[in-house]
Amino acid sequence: MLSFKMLRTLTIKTNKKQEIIDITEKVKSIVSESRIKEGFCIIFTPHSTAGIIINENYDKNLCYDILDKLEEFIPVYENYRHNKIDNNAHAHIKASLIGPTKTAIIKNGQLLLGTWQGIALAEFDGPRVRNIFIKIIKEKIE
């Protein structure tokens, strides 16, 4: 059974391209906010040109190697149908492969992530300012 529900939001100003940006501690500290102990998180961004990962944080170079390989089967420069509008379809498709939104458990207070994962924006369209919506959802406990 679910009750208190919280909704924060989190704006990120990307500077590049393509980019992914670490906003674990950002949504951590969230979590920490809402005094939920057990519960969910989930974390949504409403752009079509971003994503959200749940993937390692450690190695920052990952990030790169991510952006490689997507750019490698999806190029900026292609001849996609919908660049006749506004020249981003690039962006859309990966956008559409990471996904808007992620959940994470809520355990003991903390988010329940593996020893290396972190939470990111993956900005596929940038430079732009994101929202990204942190929902809280506390599990009741019968």
Contents of the next structure:
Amino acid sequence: MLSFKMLRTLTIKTNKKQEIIDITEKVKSIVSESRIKEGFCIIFTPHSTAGIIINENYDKNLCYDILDKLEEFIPVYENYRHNKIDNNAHAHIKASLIGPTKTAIIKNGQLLLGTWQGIALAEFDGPRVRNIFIKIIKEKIE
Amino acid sequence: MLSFKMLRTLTIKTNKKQEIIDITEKVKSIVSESRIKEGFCIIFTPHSTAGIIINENYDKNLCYDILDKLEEFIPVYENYRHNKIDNNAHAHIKASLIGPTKTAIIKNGQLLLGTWQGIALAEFDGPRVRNIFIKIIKEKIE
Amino acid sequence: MLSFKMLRTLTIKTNKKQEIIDITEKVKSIVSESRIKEGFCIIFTPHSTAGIIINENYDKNLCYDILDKLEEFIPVYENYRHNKIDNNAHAHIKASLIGPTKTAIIKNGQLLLGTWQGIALAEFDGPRVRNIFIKIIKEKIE
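So that was the form predicted on its own. Now I'd like the form predicted in complex with another copy of the chain, please.
The next block holds the full complex; its first chain is the one shown before.
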């Protein structure tokens, strides 16, 4: 197994200003292609106005609930200091709370997620093209 | 050291609707049993209405403060869209903010936590039986 | 590569009660000194009133925006239960939301951060002397 196989980049085109986009199947495919049986996986988005959420991905309405609640307390339009430079302070604050990185366990060649868990990109300042790095680490078995 | 020794499941029965339950000693025992000296530990709960917190675990009142503050802004009863399916949108939102996974360092065979740091399961939609996966990774020493 | 080279402690003296302090260059130096080409890095602060943020570090005003927004909802002075013991419940709650640990990928000997991403210590109960553990893990290449 060569190293370059273990780091992949997902590229996602977001469509709205704020959006939660499920990437579970894409991450599962990368884990599957790696053929790694036991280990773990670092999901990292290199953006400061987006984040990675692991939560339910079945009911799309829940995604709107999460975005609405964040917007209620951290609205797009407010007198932020950073907005003198760029009109997206709200997105940076939301991304700081959600965080750009999550780690998931791999067992028997599969992501060890719960039945109702999915992995999603949280876009807070779209639409944009976003990258997500998927780093897969094989556990050493002695 | 075989792989199956490195992934353990903690099963916790929660007692309340919302509750922060200390699991530090249980995680420490698993680290100790693994006999791994240097490495790290992924703590992951496969639920979308619970999370993992690393913070003070000495004063139980602090746990109530954290839950009260989350409840103040993300109350159980509100007009969430997801509630047409399931009455727990608040719990999903709280869990998205806290996150289902944290990573801790192992040094000299012990979890490298601060004096006032503990690991806890945050239950937002109990009472339920919850699982927490503890994946211990041994550092390769060359 | 010996194990002791792979765990370093950054010690940061904070100057204010609440402050976001960029540590990106310090973490990059540790990664560079490790000479590890492919792997990842766990950034962990062993305090329960501080956290680790990965977000923009170019515009200092954004740091004030993040702190102001957290303070708006989790003010220093409020009737917290924990404050009977210690006057810093607000700091524990903020730290629980931000989290004490983040994981970053190392590629070609460098931290794989986005152009606008930096790593910062979030101090919520300073001024204090704070530690940040930097654990660097080398990927095994087969």
